[in-house]
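Only one chain is included here, represented as structure tokens and corresponding to the form predicted alone.
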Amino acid sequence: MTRYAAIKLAEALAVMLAVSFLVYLVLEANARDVAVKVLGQFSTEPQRDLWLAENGYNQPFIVRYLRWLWNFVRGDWGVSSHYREPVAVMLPPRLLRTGILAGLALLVMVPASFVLGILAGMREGTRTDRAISFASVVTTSVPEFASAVFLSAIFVFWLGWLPGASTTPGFAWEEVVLPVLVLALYATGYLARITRASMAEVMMQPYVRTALMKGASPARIVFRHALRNALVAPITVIMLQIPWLLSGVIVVEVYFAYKGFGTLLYEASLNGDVALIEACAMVSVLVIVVTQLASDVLYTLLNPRISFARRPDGAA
């Protein structure tokens, strides 16, 4: 490992040791109000005294956040108080539903939107190029919670051909359908126009003009000179849509009764349970640091110029 990989290494895992450090201070902080989270309400003080004794938490902020910490790396990630059962099994299998449902939705809003951003920028100030822009305006405009409300009107109650929920205990693709569309409208626009301020940009650089000039085919120009430039910045939103449509699904799963991470999450806010808050915290973090350093690595393959083994000033 080079030193500069070992220094974006080591500036991951101090984000995420930061991010443990004020999850945990926000939640645990008052340790009684910990206790009335996990007993009720209706507990009473004996109750309450007794369980922070047994659970350790007696003990200072800093041991506490420790043994915390130390069993959260071990994958003992406690107990839920709404649900009881150990949050280490109920998050799998929630996560592989939201990442079904991401995976899906960058599926569709991927390649849409590159073809529309490269047709786009290849024609600039064109009808297409204008038509495209307008759209892309009206879909990223409108959220997603609306959009849900508009295509659930169409295809559920007016042609009756897609569930309005997800009703069945298992997984039926009938039920994704909706919560894909509405997640890959609200992104597909945004990242059209990304793409299309990239590839106008490219397409205005010497070396593509003097290819023109040359008598190079469009379509040999974009291929093998613009398209490999032009995805540097779209890669970086693409990035950072990922750990959105993780933790920022909320809305989407909730109207859908999608049982996924997002409406995990919305549960354990209802609820007070601080143990899955605080996994889904970390999970949500977790995901963001590596996709952080996963756009590192694209960058290098992307632009050559652009090394992920060196630092900015050259040195190794």
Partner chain sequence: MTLFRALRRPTAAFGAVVVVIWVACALFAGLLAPYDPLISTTALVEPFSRGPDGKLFLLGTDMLGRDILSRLIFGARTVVLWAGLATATAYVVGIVGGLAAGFYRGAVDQILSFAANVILSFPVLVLYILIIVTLGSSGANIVLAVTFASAPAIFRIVRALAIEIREQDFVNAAITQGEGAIRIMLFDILPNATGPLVVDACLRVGYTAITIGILGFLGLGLPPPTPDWGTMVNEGRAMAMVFPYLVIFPCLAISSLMLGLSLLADGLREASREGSRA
Second form
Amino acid sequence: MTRYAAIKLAEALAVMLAVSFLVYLVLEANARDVAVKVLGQFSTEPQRDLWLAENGYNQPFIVRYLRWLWNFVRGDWGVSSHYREPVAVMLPPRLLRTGILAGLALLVMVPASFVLGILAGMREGTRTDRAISFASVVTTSVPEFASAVFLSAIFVFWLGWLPGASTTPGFAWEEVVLPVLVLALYATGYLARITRASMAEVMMQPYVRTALMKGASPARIVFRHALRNALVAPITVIMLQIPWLLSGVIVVEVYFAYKGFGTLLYEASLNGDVALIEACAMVSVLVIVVTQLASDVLYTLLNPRISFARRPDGAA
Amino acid sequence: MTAIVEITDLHIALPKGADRHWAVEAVSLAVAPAEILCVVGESGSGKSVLASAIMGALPRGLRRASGNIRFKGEEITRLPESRLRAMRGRDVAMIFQEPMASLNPAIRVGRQIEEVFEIHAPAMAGAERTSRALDLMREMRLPEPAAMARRFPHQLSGGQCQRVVIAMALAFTPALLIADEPTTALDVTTQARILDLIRNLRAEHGQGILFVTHDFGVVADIADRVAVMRHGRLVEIGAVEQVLNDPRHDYTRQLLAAVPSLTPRVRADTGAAPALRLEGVSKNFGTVRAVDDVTFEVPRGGTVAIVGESGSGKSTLAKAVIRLLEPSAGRVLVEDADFARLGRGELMRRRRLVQMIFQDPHGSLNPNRTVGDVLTRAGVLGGLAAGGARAQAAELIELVGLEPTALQRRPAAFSGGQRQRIGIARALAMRPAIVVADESVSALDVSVQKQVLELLDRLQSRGGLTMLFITHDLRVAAQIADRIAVMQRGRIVEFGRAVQILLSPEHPYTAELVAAAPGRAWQARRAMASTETL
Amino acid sequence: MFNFTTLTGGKPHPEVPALAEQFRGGQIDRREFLRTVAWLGVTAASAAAFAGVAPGAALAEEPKMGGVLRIAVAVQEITDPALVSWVEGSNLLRNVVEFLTKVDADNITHPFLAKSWEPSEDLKVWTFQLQPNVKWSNGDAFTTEDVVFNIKRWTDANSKSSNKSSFAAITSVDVKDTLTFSITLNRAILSIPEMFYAYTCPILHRDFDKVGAPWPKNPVGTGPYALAEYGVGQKAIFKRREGYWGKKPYLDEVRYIDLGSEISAHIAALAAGQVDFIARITANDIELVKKLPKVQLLTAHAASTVCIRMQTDQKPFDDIRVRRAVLLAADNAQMVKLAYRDLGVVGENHHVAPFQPEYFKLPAVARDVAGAKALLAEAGYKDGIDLTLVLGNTQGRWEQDTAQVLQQNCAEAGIRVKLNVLPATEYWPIWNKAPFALTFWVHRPLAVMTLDLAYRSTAAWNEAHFKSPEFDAALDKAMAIVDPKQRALAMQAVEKIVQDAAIMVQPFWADKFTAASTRVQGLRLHPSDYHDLTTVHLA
Amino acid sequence: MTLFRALRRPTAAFGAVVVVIWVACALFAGLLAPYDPLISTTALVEPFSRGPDGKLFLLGTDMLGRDILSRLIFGARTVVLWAGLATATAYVVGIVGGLAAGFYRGAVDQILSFAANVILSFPVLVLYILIIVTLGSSGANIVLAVTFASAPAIFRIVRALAIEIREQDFVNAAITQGEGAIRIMLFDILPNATGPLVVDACLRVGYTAITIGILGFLGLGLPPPTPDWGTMVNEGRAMAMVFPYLVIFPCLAISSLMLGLSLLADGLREASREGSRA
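Switch from the form predicted alone, shown above, to the form predicted in complex with its partner chain and output its structure.
Below: every chain and molecule of the assembly, starting with the one above.
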């Protein structure tokens, strides 16, 4: 178990290392570009040369990379060329806001999708199953930007119930309702489908038959026997869906002007804000790597059959 | 005698589009108290459907069309689900083929037994439930019940799981126990112990038992009465002695004739030079030694069977011999070359010398290629020109007893036995020096098994076929092998002529295996009878 | 004869009576008259009295004091106020720092930090008198020393400010006393008072460079508000300060909120009452804004435009036939109709708007696709030509829409235009580098101001690389003429040179729109997008 | 076979019809579209009404006066072509890598799997944005971005399938016959992996179409005036509240394509499950 954890951790670190190299390569291989981005359009060639020299950009790429990596590891993430603020100071509040958004979205979609998926998977092929399955295919077919348009048309402009953009620097319930709804609408269907498939599979397992033959009631079969086994897959999938949620978050945050991590990354990309893109990319990758680790661990905890030896199917 | 359960003229319909109309057709039978009724039949005979019909829980898509099932005089086909629920586990209990999968992997086994009390005796105090469960486990002769109760199913062996399942089934000493192939997935020695347990329980509690099996050996060991089913119909029913010894129906006779006998066939030892020699072959997986220093030889034209229970390393050995796995140590000598040490190029050239017939008739043929393609390609790889390979394919398909038109078809068009014949033809197409057969008949029904074994025998007597035959079934080994190697925990514990191994085993493990072979007593009697009639 | 009062109380400039005569004779309109005499130092009150304009009706009741105004705007980085390259930034600054003069929404110049000014007869020496009693927010008195510091800073050899070319004509600044100074020019410039209201000309404290940029760390000013908080990309908060020299503004606090680049998010925020005022909306948004309850739409004609310019020294645009072919193919009327919802005035490819005072109407040039094809063939492109147009949607998607219509127009003439749309922030670094690009130019009250910045051979912002001594001379001539009518005549040559040189398609003049909650009152839309919040109050 | 069985389900048949319609639009856009999608006429004609020149615009015109129906039909070409092409490229890369890793295992597998892990550690959209922002927006770069982002996921699927099929005895048979590795991968492993891969491909084309849409929506899509559904949504968004049809139709288009592909994929999955049960 410790050995397994150590191997996983080493793998995760190796992935992070490779990612950091890729990110640095893409963004900073051309030092002169970086100088232009940092110093701005009105800078002169001598200024740029000076800046390059001062910041060690005349050294070989690999040396620069290692120094950058060392700084990054120590928490020195550079200064945003657009916002003129240390990246390490800017990121935490943004991440917190996105965390709130994603957390609320999970809070909505997980129970909803579990209930729907279980209802559908409990008795495969019934009308309930077909209705839920079809509804989830439909909702997952509507991209976030489309549902954002539709929902804000209804709730902001037509009914006037909700604000269409986020303006408070802190947190306001009414401002997150729509973003959360859009995120949840798209993901709920997907997760419900996974829950349904998992539930349907579990319902065909011999031990469910055993329970039936014991004289267990349908409720007991579902809650005592099927549920726990059926939820192993969806719960691990939730963790693996975090990167995907992160993508959705970008669209939703941009649309609703929610000042979170997604808008920051989007604007950093548009502004060519090198230090900020690097940090955002690294943070998002870190989030993914950590959630994948967590998914592995969770899977083992939930599933007594596996003792850190095998990974879940499809989660290889 | 009042039957516990009485079935009259039961018809169960298959869904539309199935290959026949009825899963169970016009079946009438009854189980008396303290009686073990064995329902025997090959796959698809409807015996399992019959069993679940009694529990009032038909698989989805199946529907009772007509007929009655009376349990202790009460018609249960019309009972509401709630009444059926109250009966299940209390008055009627059922155990299944896959013991491990029958237990919920996420719940400790003790809790799973206790649950029966929770369901049917909700008033019972928790402490009593626990102690009752432990009692049951003790009764099932499960070691250290208190500790075992806290384990999860995956921490138990298959036999232990089956005992837990039986414990659950017997918690309320039901009047009827339905056992659907309860020992099929278990090793012979374990099977023998479980059969023992069931017999003892019957003696103690006197419940009626409906025992579904495909194995006449098991029938001989356990049944009071036998019902033979075929294509959903009951072809014969009667007392065990009568059915086994004096079958009335042709089909029963056919089935009985196909049951492999423990009596070894006797063949002259040719004394031919060895075609395959293993010297100290070992295979390690990490720190586990799956195959441990195996040495023996297979004479040209002879057959050596490797017998062992699951996990004994016999399949690993087979894979090491044909280099599907790299042996960790030792030599595999084929035509004087060490097959285990051949370099890549040389190995590719010599691959054809060692061929394999695989276990699973469904997995051993590429579903996307026609039989002709498969055989022709094998011929080409065996060194023939394309035309020659095609001609050889046509010859081989006839040799294994299939129509020439089979060449144009894909594997899905064939039954399991036919596929196994194609697999044999493919191995022969390479013109190998030695054929390794890995459990090649264990997935087949007995009648088919018999035909395939006969085919192999015929091919061998036609000359030149040297075989290493891997099986878990001593009876099959007796039918095909000149010599038998008994494997246990990676080691060959005994190696010798088949007759000697089967009749006077030296190693205690061999003796145990021989003793555990189902239906041994019956077979011995049968063998005597057949010698007498000769 | 009417007696004009001047800001200094002295004699009016000799051109004033002539202007009065022309106004009477109907040769120049009222607006033109008011503007011009204001530059020459005549007080607004006396000019208005002469022109027969009733003094602004007194407000029925005194507006309510207090409240917080929330504005949706991009809160970008501000380093040095003299280098601000975007109007929004200057609007933020405007709450704290002030200008020598103030140009109102009608383009009439008023005194601000400068109490009065007086030009010499030849318009080459301008004497300014500063407002007494102005105090910096750090307690220092505001003096000519501050002004001189700023003008020197702008015109310094190392200055990076666009002010450097605007004020290149200044040869010396002379301080008379703590409140009086004069500037001397090497050529006559009439619009000097107005030029001091350019958004890059806020007056900073004389010690600004001692602390230096960025401004939010050093926000000393003379204005009515003090900077309380500044977060790039997030928000900026200004709070009313005590001790302001002028009239106390109504608002307690002005809060700028950055809602990102999505204008629809801004509108949604306005609709939901999360902000009171959104700095910019485009023509495509106004139908929606009109439908919103409790929202007012403010519109104005403005001399802001897009220039789809071609660099005259880059292939294939070094061949005037190619440039001319593009101009002939372009359908400016269709561009304004489709890309700007017909909410503008068709442009004539010379960057002088019909509603600007010095406009001279040239004969119309008709669209001529066949002619364009012929020119192209003549230039050696018989099978058409492939061009790449770079643009950045710096003002919104309508820039791209304009380009798409041009793309269709050009396709008819065999000119295949590929659009390279960059994000706005990626566009500005290269706006003057791409051979073929679409750039937005803000409104300036006088066409000559823009022309001087953008087309003079030596101009820093000459993105078309247009070099024409005739143009420079013609422009000099026009800039020195006080009489608007004469000036317009002189502009004929200027406009003709630009149009004939075919350096750009300048399709239309885009009207300005902003939207605000109906509780915002006293707000006037300034064509230059300058927000004067001192008159704004909340209902 | 599986396809026919799948098409017997009404939902799958419906899905297939929708997909076929869009593919037909992509193939025969020139014949099907009533007008030139790039030519401006009258701006903002409401759906089902005629412009001043009497032309009928079934789905109306956009703010530049281009026929929305024609743009949708030509947009299908953009989406189906680029999404299809991008997915196909991703599949080639994923299949080659996946087969090699699944067949050879060992070091090859470890290196390829690690590379896949690294790429998959990026949120997809972050990866797209990085690539598009660094290289600029064009069809080729979208193909590149999709390949880069999707190939690792396909690689994993193919690898898992290859490992599973590799364990099947017919592959062992081929190995013991001395069959070459490439032939085994191409003739024994790949054909038997097509079922799950076809299902995955259906969904992946849909996701890619959505992603192209998202890129368009974020203003990083194909350069104008290429008709592209995501860009149409983005362009129409500002006016969506007043002229909702500007965004509703392209949203419906992209959603219907995705829905069609999902239903088809579902049908195929169910059908192949039935097929394997029978």
